[in-house]
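The chain below stands alone and is given in structure tokens; this is the form predicted on its own.
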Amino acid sequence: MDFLELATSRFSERRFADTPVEDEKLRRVLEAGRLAPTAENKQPQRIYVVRGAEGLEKMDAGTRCRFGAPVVLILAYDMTEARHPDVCDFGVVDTSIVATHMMLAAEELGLHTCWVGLIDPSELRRRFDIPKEQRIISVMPLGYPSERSRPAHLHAKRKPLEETVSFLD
């Protein structure tokens, strides 16, 4: 598949079979979050793996939004890490390139994602007892497609290139 298929395949699973995902796959789409590019390689991101059924029982009060995954990422970063100019704070930046490498190979392996922004932060933390100079952004649910699985009504609805870009000469 090249990579506009790819991109065109892929959207946000809000359906997970109870399917458990493979050691080798999972540590693919971790080793593609690892390899993305990141402010002045700073690498500040964070990556919790949530999958046993304890885990996932203290994401569900973190989250409404876990769609019944077998596995769960929570994506952070070291504020101390990251790079913190006026212009924007790169942790966010970082962290967002990291969760998209991994949400393409999840999808070359024939694994499913969601961003979930829908999160209290302040659960998760307590929960899993994560350092509180890590900021976490959002949970990345991740696994295979149950049966009834498609992709949202307004998934393939996009403006035109022309109203989304410009060509300044």
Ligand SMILES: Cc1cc2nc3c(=O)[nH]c(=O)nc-3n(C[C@H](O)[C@H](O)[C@H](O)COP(=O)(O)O)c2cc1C
The other form holds:
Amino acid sequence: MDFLELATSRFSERRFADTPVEDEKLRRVLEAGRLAPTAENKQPQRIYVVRGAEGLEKMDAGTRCRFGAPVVLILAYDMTEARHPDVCDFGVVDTSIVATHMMLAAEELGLHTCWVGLIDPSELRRRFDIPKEQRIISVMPLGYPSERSRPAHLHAKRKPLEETVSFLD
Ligand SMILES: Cc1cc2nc3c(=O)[nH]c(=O)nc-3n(C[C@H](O)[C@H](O)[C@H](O)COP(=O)(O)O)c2cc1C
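For the form predicted together with this ligand instead of the form predicted on its own, what are the coordinates?
After this comes the whole thing, all chains and molecules, with the earlier chain placed first.
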């Protein structure tokens, strides 16, 4: 699929089917994240895959935005490994790039995702025993769309390029 077609077809999924995600597809998604660029190539990202019944129950205590997905990725980074945050928080930037790679790789495989910032990081840390030097930035439900799947109204709202892009001489 042409890249812009792929980017156009992706939307935040909030109605997942409970169909399991094949291991091979999951590995391809994770591999797309592994190949992402990171500041000074530090690769501080730490991705946790949650997919067992017990794990998903713990996940539901840390976010109300799982949307029925059979797999949820916890997106975190090791603060001791990330590039020193002088210009900005590079750990957040790196992990976001990794997550974006995975989001678009998933789309290519017919899997849907949603970026979820509405989380309780302390609850996730406690329940999944995530080390304190790792900062959790979001979670990403992943799976197949259900029959009720459709984009929310915000999906269609994108500012015109003129509002967000300036050409400078
Ligand atoms: C950093 C970030 C945090 C988000 N947090 C949530 C969230 O907590 N819950 C949710 O349902 N959607 C969340 N979203 C999805 C956005 O609402 C969505 O991407 C936006 O409305 C555009 O819609 P689209 O993804 O369908 O194109 C988040 C997206 C981003 C990039």
